[in-house]
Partner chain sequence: MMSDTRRHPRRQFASFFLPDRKDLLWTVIWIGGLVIVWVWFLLFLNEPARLRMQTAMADTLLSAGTVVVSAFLMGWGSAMLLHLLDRPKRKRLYLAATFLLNLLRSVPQIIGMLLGYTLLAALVRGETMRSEFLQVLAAGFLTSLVVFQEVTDVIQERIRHYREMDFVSALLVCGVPEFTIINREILWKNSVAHLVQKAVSVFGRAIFLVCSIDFIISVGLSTEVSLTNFPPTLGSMLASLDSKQDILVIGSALTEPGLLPSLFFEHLQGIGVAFVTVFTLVCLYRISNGLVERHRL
Amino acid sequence: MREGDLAACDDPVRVVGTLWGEDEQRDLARILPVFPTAYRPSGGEKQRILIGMAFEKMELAASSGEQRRGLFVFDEPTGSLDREARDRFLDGLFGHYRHGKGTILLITHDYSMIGYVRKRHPAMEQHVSYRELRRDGAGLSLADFRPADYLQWLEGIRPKVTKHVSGPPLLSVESGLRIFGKKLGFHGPGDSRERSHLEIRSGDLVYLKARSGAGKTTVAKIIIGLQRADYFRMNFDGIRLGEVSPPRYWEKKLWGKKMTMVFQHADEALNLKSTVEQSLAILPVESTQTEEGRRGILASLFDDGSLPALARKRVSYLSGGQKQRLNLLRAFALSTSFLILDEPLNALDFRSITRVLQAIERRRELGQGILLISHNEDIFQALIPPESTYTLVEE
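That one chain, whose sequence was just given, in the form predicted alone:
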């Protein structure tokens, strides 16, 4: 927090503290002395630290009289934030804008901001210009975006029947996981505050939500066998697994065969040196072994006209949204019985979001058990009914 010119600030923690709620002050206290203390901030905690530093920069500019000529760029500032943290960020951003009248360029795929601005900051709408950057042939064009289009679409979403009550669970994870000095449990399904197991059956679409920093991605990586817990108990497809289970069991028996995970950051899963076509051809499934099959897979989330050039493009040259769609398509192509989707809408534009949601529903209809983790509560709480929703809590 005291980096560069921020070292002169009287209290650099003051602004970042506003991004944590009253019930999260214990978490904030653990983060402040992070170096050299061996504590690992979550993605959402890191994001709030960076936002706090940016707000301090804005205050410095305002106090020096420079902010009226200043341009402040926020690139995907809420990608790792839960709804409450996102709202606190927007409240702070508008507060700084009113104070200094600087120019703010906010780059985001978080369409849920639209509803909050309209509901809580209606007077700010006259100062906000919604624009959308679009591909136009070989170039790009900037067009107006109608907030009403998103809000009407969200209003029209109807919950899917996403959870079955009969048959044994495909996956059951017991409350009481222990990792990084924390004990984690599940409440639900629905709004229940009672401790429960996280259960998913074939054909279920289950939504796991929690505040930023609670450990959702950590739990997902424990389930998939990428993160070793101090203690956990899980049943998957009739097999009992825990912290003493050998990692090679997941590697040899489960990865890509019975379970798959889509990471919230596509770069974690993709070989950036390969081409798009190569990243599909390497998968051990019949549909990816022919050019026709690969093009068919790509066509479900990409426009037909772009496929030939896209297939030959190196992954490192793709945009964030293109990488995310490729990341999703690779997981869908494997067709494992269980799939974890960690922030599947990251970096996606509105049209891509609707196509991805349709693709997820097709996987569920085919009998895949799906665990979905996302901070995009506006969309997924409209799409997934309470009986298919769990909350991760620290016990």
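Switch over from the form predicted alone to the form predicted in complex with its partner chain, please.
We keep it simple here and write out only the one chain, dropping partners and molecules.
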């Protein structure tokens, strides 16, 4: 089954609807006629469609008598999914496993699955074996991974309380912005269902969450000035901006100087033909113009020993996690007052996650206002206090 075959399917809702909740069926009906048009379904929606098709593949393999002989590989299936969709995915996956529909190799950086498996599927733990792929000298090796290590670390995370700077917020975005025929608003802070402005002060780390497909990345692109909304109002650093503000204003006054953004897919956000060094050297800041400066920046997220070789490497030869770290470092190298991080933990291993979180914390301590968008609710809800958490909703 390929993506294009969905159009020929008798009942596409049955096939791909597995990961859609009852209240989301309307969204699914809206998406199916346009899939796989590039822009409309969000990353999470596309992912859910593909997972639904993968489950159907498992069904088809089982019904053709190939059961138990099949090996099904899921490569980062939950990277763009919210917690509910991830839970439905795991429920579906274990359901298929229990019915003997093959062996499953799940490749993921989504450590939050560990907690869910322990909580909701304890009986499955004896069937799940956790392995970690490690680079040993010149080669790769598989080592046992202890889920308890991650769970203990997660329990040890304490929310970072921000000491608010007095005065107006650095960024304030009004609820009610309109785009693609949808009206979006913010609820919060915390679990409040009250409609509010999204407010970020200097030194704030604000977490914006929403269910998959709600438009978090779209909102981020509107704030950063890459996407034009039909209606929106925001105040940034004392300047009022809206849908009629000239795009050149962002380009001339804000980008790289006062605000920047880390895109969620490092593979697409980096020029694969550049070397690691070139990816930093192109930035309009002094620190990246010298070899020492660039090595210093790289050293914050990469091991010292590998730096000279890494710096000369082409981006296309980097692993997913290395690309993501470079993607983050590019934004960290700039001294902007505001930063948007869209899925900063994508493709990162456990050790890299802790280093990236430390680096984010350093940026915050330096007074940078940070808007964080992530599906990794386990980590960020533990790290960010409720008063700095907002939920994006369709109004």
